[in-house]
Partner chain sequence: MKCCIKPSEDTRFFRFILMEQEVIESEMILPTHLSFKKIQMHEKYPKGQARGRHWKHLKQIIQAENYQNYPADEPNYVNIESPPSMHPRKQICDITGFEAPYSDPRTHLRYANTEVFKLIRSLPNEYVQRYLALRNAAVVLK
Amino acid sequence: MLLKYFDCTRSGPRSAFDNDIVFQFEIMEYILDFAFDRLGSDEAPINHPILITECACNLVHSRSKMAELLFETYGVPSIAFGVDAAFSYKYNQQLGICDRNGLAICSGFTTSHVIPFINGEPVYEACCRTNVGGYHVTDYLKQLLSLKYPHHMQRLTWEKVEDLKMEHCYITLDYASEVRLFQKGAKEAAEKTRCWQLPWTPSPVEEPPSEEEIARKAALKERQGQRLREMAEAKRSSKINELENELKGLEFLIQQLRHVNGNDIPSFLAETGYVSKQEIESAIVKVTQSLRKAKGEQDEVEEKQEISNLEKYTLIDIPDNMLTPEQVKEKKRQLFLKTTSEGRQRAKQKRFEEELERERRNKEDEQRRLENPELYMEQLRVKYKDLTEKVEQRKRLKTNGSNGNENLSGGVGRGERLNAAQKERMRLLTTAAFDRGKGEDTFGIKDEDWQLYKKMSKDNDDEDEGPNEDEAELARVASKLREIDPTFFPKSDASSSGTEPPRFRPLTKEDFQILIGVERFRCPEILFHPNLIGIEQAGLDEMAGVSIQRLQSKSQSLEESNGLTNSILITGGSCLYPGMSERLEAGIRMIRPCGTPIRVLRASDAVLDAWLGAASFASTMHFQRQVFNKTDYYEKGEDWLRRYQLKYSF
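In the form predicted in complex with its partner chain, let's see this chain only.
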């Protein structure tokens, strides 16, 4: 019974293969389970000899684990191992496609092999393997497209990219000339560019508001403003009325008081709610003041306040020892009032001056702008750039600071203790909580300990001030630039990619297209130039040369090795690219002596030939003679297993 050679290795973590060697036998067991299950086996043990394909010069460890798996878990009577490329070559030889002497170039999923065949047998001494295959081509294409179209990254799944690769990729005869077509923007280049249109729906187009709309909206706003103003006015006048009424009432009361003699005042006043004449008088003063304010006569009020304050400061100049205790208290209060009002005055003055200063600077700016707009714009741009850099740097420090400082602080932060202030706080906390070895927490016994919290909160305040200044400045410069510079685009945060379209343009159909032009032939090129992806090994055409060289140094027959190139078979899934044969031929012609016959032949079915070859091999007597069974395996030991090689011809 035969086993199909699975090329279902995925790059994900659940692959049984590392390169082309089986190493995860748990997953391998699942694969075998699946195979046997689908083949319909239902009795234990599986009573058929098994032929398993492997890579060239497989490792003993892998072979023995595989043999163990088959013998122990499945109860298989006998096994034989064979190389997939060899089966493919023999099969094609049977079909008459290639000769007894030739070269097999097998390009698989993760590796590519070149194996020479002499008299129908593979010569492993001259075999050559490069660790590049279809997986690398697909991965390269996926990365290139993802980098070119970052906002369509979810669409570019591995399976989809593999489909794209199989459908569109090809190999050019000469990379340099092909790429020049694209660089010049020639018509052929445009024809060769394939376009993948992703589904999209056009967003509803907002029509610019017509004249009437604008006028209507303006009128509406005006009316609303009017309404608000009317309401404010009404409120104000009602308040004024109220205050006037109150004032009138209080004055009337005072008048009445004049007619009442001193002793009866308290009882008279008891009904009104005021206790003494002074109270009423002070109430009158207050009401008059508020009335004046409501009517909008502010300056007078303040002056009045000042004057009244001056009157109140009478006690300040009198030295303490001449005053009664109450007067001393009164003096203290007056002092306090005086200093506070003076402070207020000074602050107001300063604000006024700052306003003037700012006005002056703005005027200067405007003048500069009018004189030399170009220079002004340049300066603004430079300033903007500096500021953005500063802000970004600070942001970066905040997030990256921990990476650099982890070593210093001995792993204190988890990335949250970011800046100096927070680190300081942490340090304070830890020292405070540190058990000084006495077994008791002595924090808090002394009053000074609580000063800790004061220190910590102060630090917090300092940090937040700084960035705001820079950012405010940045915002101002940005707005100025936006006004005067039509080509200015405010830079969004560093996290967004540089290739995103500016957001205020509506998305069009073209934004949802993925163009594959140069990538079509750039990706399979890595089979011939693995150093394009950083793998320092020879490409397919060079490998053929290396293989022939190795053969010539091992066995001294030159004519045979010269004839090898007459029958070069390309097989394996990764050789199906259009243009592969021509490129190989050209490449091999470059490195072989002039005039050697070169024929590149494609396998009849590049993907399945290995299996078909193995199938036809297993149906011969030859297979029966070369299997080994369980006793062989356990008796003969690892060394024998290492040297076990299948013979392919009869």
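Take the two forms, find the largest set of C-alpha atoms that superpose within 1.5 Å, and that set is the rigid core. Positions refer to the first chain, counted from 1. Just so it is clear, the structure is predicted and the values come from calculations on it, not from any experiment. First, how it differs from the form predicted on its own.
With the core superposed, residue 529 shows a C-alpha displacement below 2 Å between the two forms. For residue 77, a C-alpha deviation below 2 angstroms is recorded between the two forms after rigid-core alignment. Relative to the superposed rigid core, the position of the CA of residue 249 differs between the two forms by 2 Å or more.
Go ahead and give the structure of the form predicted on its own, now that the form predicted in complex with its partner chain is out.
There are no partners or other molecules in what follows, just the one chain.
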């Protein structure tokens, strides 16, 4: 049955009330069904008189619709309407807490009322109302905490914020001084701040391994390395044996080939799978090279191979006029092979020298790092900064060109957008067009024309795009900094603004804490200053003064008006905050004449006193004379219902 109270289209509960006035009677019918079912009166006619509480000065339309619902739907015999704050005041009067003349200040869920009592009866003409209550305090606290801790909004449910409000909020005697106290961050402010610790699981801390664990891992690593070395040695020995057996077989085949007659050689080679003797010798050379490489004799093989290659270049030093045409072709081939081989040797020697230079620099860097680590790190950072600026400057020059071209028009011309290679090509084209454009076109006759053509070729644009020494050095310095400085973050190409990426830290216990400081008294303050949340209405203390002034305008005596402040009863769930009595007394004292007796009293049970007072009133015979039945309702009409008021004194 409770599912009837939820609207699936809104995904939330619907309320039958709007500022304590019933306006959704379909939902009110569901609520009454549930209430009568829990009371055991599930039959169609409810043969029992009903006493219903309402707010002060309730609308006659709402009262009429409620009476019609109870008479027509549930068939109740009689009804009586009473004000909840009046029942609470009368109940506390019976307990001897308050006097017959006084004020009832009731702050509920969505509204707050001030009702004066004269001779035990409420004077509704002088009552006062404000549409601010506990709902607004909870909503304001929820908004403040959500803005303060946006990452924990899922934890800040309505029920939890309600609990925080009732547990930690209080009303201060002087709001401005309390705010200044928290602004200064004094010790008293820290003592008044409350902390709500959310569930948090600390991240596991890796304990450093013990010496025994380190020794065990080192021994295990050594055993694994030894096993791998043994496997590699066994594989190498097996490969050497295979190559030696293959080499012996090829050498034996060559020896047999020497004893074979010339006519039988093709048939003999066909049985062995080789085509010619040269193929067998080539196979022997390859197997020998593989065998020497497996045994670690690669350098000797290369030296012998280079010597053998030099022996092949026999025609290089012989003039062409002394050679036949076939020998001239062979000479050109040998020249090409020699040039290629020398180029490979130079490249190899250059790589070897670069490797030696790299090792030397690494040794020097390591020595400087060991001598003074802080100075070494600082030097690396300065070097990294300089190289970064140089590389970025080079990239800017590639994109925009040099700053030597002055554009008098103030805009960016084509020369400023071209890189250096493109600008040089444009200059050469312009020069060639100017020099060669007169008379006969003779471009290409001279050799230097082709050099100019190569310079003008667009393929040369990629020369500047190759690897740069500064970029290589920048990468080396960045890798060094990453090794020795864990807080170093290299600048990416995308972020050229110079801002370092955010450094993430592990979450701690403090990240899962919600501190409630100034919110403790700032939220309940809206009961006295509703303009803090945009409601331009009077607060509780001002409402009490307005109610007393209305009594005086109704020709009440001054003594009776002053006697009201001697018995001020605060009731309702929103009057349970600590400091409410003192704040009300101080506020009312400021608007009343000097010497007026002021006494603020707290209800015995601010939440249930209204129900207890109504139950006590319904159990008396006086209640039976205050009800009206269905016949009275339809005969007398809404005008009589508008003037209907319950008499609380008996």
